[in-house]
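Take a look at this single chain in C-alpha cells; it is the form predicted on its own.
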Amino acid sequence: MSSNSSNAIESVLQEQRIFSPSKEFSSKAKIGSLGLYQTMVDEANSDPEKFWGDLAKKELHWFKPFQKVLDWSNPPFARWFEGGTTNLSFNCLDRHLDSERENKTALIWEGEPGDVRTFSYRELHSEVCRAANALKSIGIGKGDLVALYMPMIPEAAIAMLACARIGAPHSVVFGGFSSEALGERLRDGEAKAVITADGGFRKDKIVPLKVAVDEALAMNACPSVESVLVVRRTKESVSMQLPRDHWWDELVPKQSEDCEAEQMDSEDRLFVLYTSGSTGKPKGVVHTTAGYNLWAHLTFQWIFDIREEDVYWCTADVGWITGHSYIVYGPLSNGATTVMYEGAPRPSNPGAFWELIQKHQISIFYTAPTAIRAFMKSGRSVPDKFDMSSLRLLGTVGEPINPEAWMWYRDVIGGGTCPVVDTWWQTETGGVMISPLPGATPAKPGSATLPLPGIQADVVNSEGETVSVNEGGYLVVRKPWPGMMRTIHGDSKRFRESYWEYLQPKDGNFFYFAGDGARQDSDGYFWVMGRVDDVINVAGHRLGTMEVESALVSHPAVSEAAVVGRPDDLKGEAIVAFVSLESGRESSEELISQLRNHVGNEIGAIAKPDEIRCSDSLPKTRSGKIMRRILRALASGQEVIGDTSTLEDRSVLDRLRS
C-alpha cells in the first residue's frame, strides 16, 4: 500500500455475535473482569517504566537487578531493563526447583509412532545442564550463535535452553526448509555448531534431516560451522562426517549434570529467527534476553489464565515464534505444563490431534485458523468420536480466523462452552498484542478484540493520523515494548526502512507498522484484514482479501477460501478466489454463481469474486499458511517463481494450473 493511494480500506462484513465470559470462568480468573483489564491498561499509559519496571521485579529471577526500565533515547533501538543481569534458562527451570513445582510435569511429549516422554521440572533441569556442558565440550560458548534444525522432539526444547543456559545464541530453522534455504541461515548468522536429528517423523513419512544439513554446508560457504551435533531419532542411516560430526546419545549422557546459568545482561542476543519472506532475503529477527522473557511470560499467564493444574498444548512447530514462546519459554518460565507432538493429523490418523487431547486431558488448546477450517471440511464425525471435556479454554495463532470458523471451533471442539481467545502479534512482536482476556474480554467472532496492557495500538492513515471508526488502515504499536525485536542481524538500516520509517507521520514521532491492514469497530475491537499487500483495489474501491474469505468461507459447501487481485485493464484489480469445497461437494457453474452472489449479499456486489477456482486443497507451507504469492501467479497467468522449498504438496500446482 503506497502513501499516495487512498488510505480507506472498506471493510463492510459486519459481524454481530458476542460472547461473554461466563460468570463461572470469570470467577476463577487472574483477570476477571473488564473493569480490572481498564485498571491495568490506565496504569501502563500513565506510567510505563513504573508498569513495566514492577512486572519485571515481580514476574522475573535477577542476578543483578536493573537500573533504568527504558532507554529510548535512539530511537528506534530500544535498550530494556538496562544494568541487570538475569538467563532464560534459570527462569525457565531453576527457580522452580526449591518448591512443589520440582517434581511436576514440565514437559509431555508424544512422538507421531506413539511413543511418550514425560519429564518434571527438576528432569528436565538436568537433561539441559548435560546438553549445555556438551555444547561447551564442543568449543560453544557465550556470543556463538547455534543453528538447530530439528523435528518435534523434546532434544529441540532441551537444545533451545542449554544454549540460553550459556549464552549462545540460537537460531531454529523449521525442519521443513530446503536444504537451500538452511544453508542461507547458517550463513547469514556465522552459526558455529549445528543441531540436528537424523530425520523427524511427519504424516507417516520420514523427513530426512541430518542430508539436508551436509547439503547445506557442502553446497554453501559456511566456514563458521565447526560442529555438527545429531540425535538418534528415526534410525536411519547417516554419514557421519569426523571429527565435526557427534552423536548426541554419544555426548550429551556422560556430561555432568550440574551447569550454572551463565549471567546474561537483559540486552545480550538470545536468539536470531528468520522470517520466512516470499520475497528477498529472509530477515533474522533478533530478541533479546529480560524484554523478550518478559513478554513471553506475561503473555501466556495473561491470556491463558494459567493455573498450576492446567495442561497447556500448542500445536506449532518450535521452528517458529509460537513454538519459542508459547511451547516452550513462556510456559515453563510459568511453571506450567507444556504438550509437544511429533505429528499432525493425517489420513492413517485424522483424529491424532483430539486423541491427544483425551489421552493426555488436556485443558488448553492453541492452534491455527488453517488447521481449523481443514477440520471443518472434514466435518465433525472425527472430533465427536473423543471425550475433550478436559478443555476449558481453545486459542488461535498465524493469521486471522473467519467468523465461520471460530464458530465451529467454539462449539465442535469446546462444546459449546470454552472461551477462544484469537491472538494477534508477529515473529518481530516477541509475543502476543492483541487478543481476548478469557475472563474479562466478550468476544467477536473473527476479532482479535483488544490490546494487552501496554500496548499502544492504533490504526492510522500514511500519514500516522488515527483514521476513523470501521475505517481501514494500517495497524501500528505507537510505544515501545519489552518484547520488541531489536534489530535485524546485520541490516539496522533494514530494520528502521521496513517496521518504522513504512509511514512518515506529520509529528515526526516514530511508531511501529506491522505491516497488516486493520480496522477498528464502534466498541474499540480490532479487525485485523491480513497484510496490506492482501488489499485489492477494485474499480477505486479497497477490499481486504480476509473480508472476502470470510464471506466465502460462511458458504456451507466451502471449508477455506483465499482470495487474491490479479491486473484488470477495467477495474485496475479483479478478484480471484480459490475455495476448498466441503467433503462431497463438486464443482459446478450453478455453485460458483451460488458463492459468487453469496459474497454479494455479505459483503456487496463490487466483493463479489470475477473468477472462482474449486480444488480439493489449497497451496500451503509446511506450518499451514497459503502461500498467496503462488496463487497471485496463476491468478495472473504468471510462472510461478521464487522459493519453493517449504511447500508442502507440490501437486497441488498441478491440479490448480488446470
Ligand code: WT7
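For clarity, a rigid core is taken as the largest C-alpha set superposing within 1.5 Å between two forms. These numbers come from a predicted model, not from an experiment. Residue numbers count along the first chain shown, from 1. What changes on going to the form predicted together with the named molecule:
- Relative to the superposed rigid core, Ala551 undergoes a CA displacement of at least 2 Å between the two forms.
- In the core-superposed comparison between the two forms, Ser33 has its Cα shifted by less than 2 Å.
- In this overlay on the rigid core, Leu55 has a C-alpha that sits less than 2 Å away from its partner position between the two forms.
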Given for the second form:
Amino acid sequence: MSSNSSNAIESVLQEQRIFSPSKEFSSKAKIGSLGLYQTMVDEANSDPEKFWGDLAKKELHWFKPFQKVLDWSNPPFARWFEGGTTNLSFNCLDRHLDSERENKTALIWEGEPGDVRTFSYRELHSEVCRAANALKSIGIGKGDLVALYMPMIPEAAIAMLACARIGAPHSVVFGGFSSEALGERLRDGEAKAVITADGGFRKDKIVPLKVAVDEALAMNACPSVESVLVVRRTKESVSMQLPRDHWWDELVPKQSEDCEAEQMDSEDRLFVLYTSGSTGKPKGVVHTTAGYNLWAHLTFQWIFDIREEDVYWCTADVGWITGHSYIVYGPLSNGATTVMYEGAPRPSNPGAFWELIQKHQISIFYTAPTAIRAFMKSGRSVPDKFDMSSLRLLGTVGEPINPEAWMWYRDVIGGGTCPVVDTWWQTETGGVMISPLPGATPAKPGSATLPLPGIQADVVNSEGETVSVNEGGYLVVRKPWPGMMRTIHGDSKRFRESYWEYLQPKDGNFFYFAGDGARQDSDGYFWVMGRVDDVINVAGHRLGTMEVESALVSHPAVSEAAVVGRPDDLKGEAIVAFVSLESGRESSEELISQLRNHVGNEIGAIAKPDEIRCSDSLPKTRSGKIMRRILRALASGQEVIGDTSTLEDRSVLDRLRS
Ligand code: WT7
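Mind pulling up the form predicted together with the named molecule next to the form predicted on its own we just looked at?
Every component of the complex follows; first up is the chain already shown.
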C-alpha cells in the first residue's frame, strides 16, 4: 500500500474528533436535537407508509390525492403514491406565487465573464411557461424524451422545469461529454429533441456545444431526434440546419407566459440520467414524478435546515444528479433562493468561489471534496482575502472526504463555526441518504454519520449478514424509499441484477446494494470507503473502468486494455490504463498522447487516463481473466501480494513493473 493511502486510512480509523452543533445553531434549527431525529426515525420505522404518506400530503401539492402510499408487491419495482397526480414544475413554481414568495428571488445566476441575471419566482414561472409552450410548438408533448446538452446558464434550469411542466421527461447530458457519448445517450433514450447552446464559458475557454450536437446527429445517427433548440450564449457562429434547428431567442420570447402544468401520475417518468456502471454501457437511471419530488424536497429541507432568508449555492453541474436535486428541484420546491454559476476556479481567478459567496451573501455552500483538496493545496491566503461571514452551513458530496480536508473546510471556509454536512448518496437514490442533520447530529470528520429518517442502511457481508462494529462490508439499504430509482431505461433485468441481486442473502432477504464499501462504528456512524465494483471515482465523477477500456480498444493500435484506479491526493482516484498493443506497434510519447485524446473523443475529457502503460500483454489467469488486483497494486506502486500462482505468464509482471 502506498504511504499516502495507508496514511489516509490510518487517519480515518483513528479519527476521534466530534463536533456537536452549537446551541445557537440547534435552537434555530427545525430538527434541533438528536432526540427529535430519533423520534422521526422511530416513526418512520414503525409505520413507514404513514410516515411517508403524511409527509407527501403535507409537503407537495396534489391535483388529485393518492390512494396508496407504496405498492411493493413486485419488488424491486416500487410504485409510490399511486392514484395521485401532481407536477414537479407546479411544486417548484406555481405554489409559491400566491404568497410573499412571488417576488422572492428564486435564482441568482452568474456567468463566468461576470454577467449576472436574477429571477423572482414570478419571473421564473413566466420563463418556464414560455419555454414549455415553445417545446409544444415544435411538437413535444407528454412522454417525449428531451435531451439537454447545455452550459450552466439559467436556460438549463428553465428547460428542465419546462419539460417537467408538460410531462416530457428530460435526459440531461453533461456538457463535458463528447459528441460520441452524447450520441450514445440520445440513441439509447430515443430522444425526440435536443436543447443546447452555441457554447458555454468554462475556465476562460469556450466549450463548443452545438458543434458536438451536430456531430452526434450527423448522417442520421440518432433518427429519433426531430428538432434542436439552441440558446445563444457565446455568440460563436454555428451552423443551423433547417427546419431541424431553432434559436431559443427567436422561438421562446414570443410564446405566451401561460402554460398550465400537466397533471402527471405519481409514477410517470420524470427524467432519465445516465451514469456509469461496471459494464461498458452507461445506465439510464429512471426517476418518476412524485417520489423523486418528495425526496429532493424533504432531503433539501432536512440536511440544509433551510430558512426563508437563506441564499444557497451548490457548485455542481446540472449534468449530474447533484445539479438536478440540489441546484434546481430541491431548492425551488422549498421556495429557496438558489445560486447557479457557469464558471469554475481557474488560474485567472482562483478565488472565484469565495468572491461569489461574498458578492451574493451566500449562507449555505455545497461542494465536492476534490475541490476542497485543491483549495487546500493552494493555501488559505486566497480564501482569506474574502469576507465569507454570510456562511452558516457547509456541505460536501461526491466522494469520501478525508478528515484533513474536512477540518480545513470547517476552519478556513466556515470560520470554525459552520456545521459541515458530509452527504452520501448516488444518482440512483435520487437524493441524500446518509448525512448529519446540522442542528442535531454531532459530526465526525470523514463520516457521513447517520441515515436520514426512513432510510434503513446497513453494512453486510456477501451472505447478506450484518457485519460487526468497524468491520468493512457492503453498504446496503433494506427498505424502499420514495426517491429510489425505478429501473434502468430499457433494461429492467440489469436493474434487478446489479442492484438487488448482487448479494445473495442466505435468509432470502432482498435489499438494495449501492456498489460502495463501508463500515459502521460503535456509534452506528457510517464511514463510506468507496466503490467495491469496477467503478472509479475521479474528482467526484463516476466512471466505469469498462467504458474507458472500450474507448481504448476502439483505437487501432490497441489490442487489449485494463483500467484501474490509483489513490490520488487531489482527485481521490486517478485513472491508470494498461494496454497491450497490436503487433508491430511501439509505445511512444506520441502514441500515448494520441490514446489519451482518443478517450477524450470517445467519452469526454474527464475520462482521459492520467497514466497509460503499454506492454505486449496483460497479466491474466489461465482462464484468460485479467488480474485487476495485480494491476491495481502495480498502478499505485505497491508490492504485489497474495496469490499470483494462477497467473498464466509470470514474466508479464516484471515487464509491467519496468
Ligand atoms: C457515488 C455516487 C451523489 C451525487 C454525486 C455523485 C460516491 C457520493 C459520497 C460521500 C463517500 C460518496 C459513492 C457513490 N459518494 N457521496 N459523501 N462519501 N462517497 O453521484 O455519480 O451517482 O456517484 O459517489 O461511491 O456510490 P454518482
